[in-house]
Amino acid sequence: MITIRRARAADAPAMARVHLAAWRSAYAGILPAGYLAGLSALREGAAYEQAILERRGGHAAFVAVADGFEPGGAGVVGFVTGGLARRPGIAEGEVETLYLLDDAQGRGVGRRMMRAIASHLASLGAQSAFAWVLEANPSRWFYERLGARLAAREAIRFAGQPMVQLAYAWTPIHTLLSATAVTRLPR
């Protein structure tokens, strides 16, 4: 069983390694092979600590934990970080990171982790919502399904290389929550 709580700071090394997996999979052949595997777990970890201390701008981020999935790994297997758009003119709210590990992928987890930070949004007075995405994501589909627009388009360089990062956006923010809403099935 795979259940979404607040983090801990505790967490923050778990989330780390997901960060790392997460990136080594989904940027495989988009981002410098060096980069990747210059990642630090130790240094993404002290970060992820850091937010979940400070929440500065009502930042907030979410586990999902499996029970006897992860040895050793405090059981986490995604997560998502959000709080206040940390960019004026796109969003009130910004869903900063979504990480799942390719094992726990396909399952819900994911939604139900939107959920999570877009209910986290609106506890907050957001009325919409945004995510950056690197175009050449492979996953970036996933926040079309649930409802997403492309509200802006910008050339970035990272990792040394020119890349283009879309922003999508779920306005009013009760598209998000309407698309990861909780479906029963009728007995």
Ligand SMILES: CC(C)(COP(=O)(O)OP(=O)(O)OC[C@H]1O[C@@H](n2cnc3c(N)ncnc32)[C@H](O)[C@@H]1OP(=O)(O)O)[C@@H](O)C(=O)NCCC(=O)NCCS
The other form holds:
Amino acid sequence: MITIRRARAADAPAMARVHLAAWRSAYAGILPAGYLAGLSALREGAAYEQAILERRGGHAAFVAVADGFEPGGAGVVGFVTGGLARRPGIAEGEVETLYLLDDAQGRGVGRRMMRAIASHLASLGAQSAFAWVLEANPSRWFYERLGARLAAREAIRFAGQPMVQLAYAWTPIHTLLSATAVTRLPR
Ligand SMILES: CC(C)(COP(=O)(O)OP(=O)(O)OC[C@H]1O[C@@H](n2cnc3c(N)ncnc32)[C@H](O)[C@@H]1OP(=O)(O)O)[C@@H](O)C(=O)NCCC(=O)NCCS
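Next up, the form predicted together with this ligand, please; the one we just looked at was the form predicted alone.
Once more the chain from above appears, this time first in line as the rest of the complex follows.
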């Protein structure tokens, strides 16, 4: 079984491992291979640790952990982070990252992680929420499946390439809370 719980600073190295694996899988063919190869677990881990400790703007992280692997972080199969929106104009709360190892996908864990961050954002007083996603990332259909509406489209440069990013929003945030409501036992 997989449990979702608030992340601790000690989870940061495991979160970084999931980050690298998810990026190298999800963004293969979308981002340059050299960029993906150059991702650093040490750098990402330090950033996640700092974010967990600082809690800037109500920032929080939740990890999905496969039972039987604690302690040591080996069981972390995914995580979600978010807080109050980093820039105004789209929605009040922001889902900043959402990653799951390939093996753990398709079993409802993504929805449960979105439930955790949605509840957290609502507890901060956010009346609405959004997430950025690259247009080329098929995971954007996951957000649509959870009831999000396209709220913004932006041309950006990422990893030295022109790309398009989309903001998907849940307004009001209750649309996300409803779409992620517990309706069945976790698998
Ligand atoms: C996006 C992600 C977290 C989804 O997690 P998941 O556990 O596989 O999703 P769930 O099993 O909870 O799926 C919930 C629903 O969304 C649907 N869904 C999931 N991924 C989907 C996709 N890519 N396209 C369309 N629908 C999708 C499921 O079919 C399910 O529908 P249901 O209501 O019929 O049950 C996961 O695929 C992932 O980590 N992807 C790679 C990293 C990434 O791109 N993250 C987003 C960066 S912005």
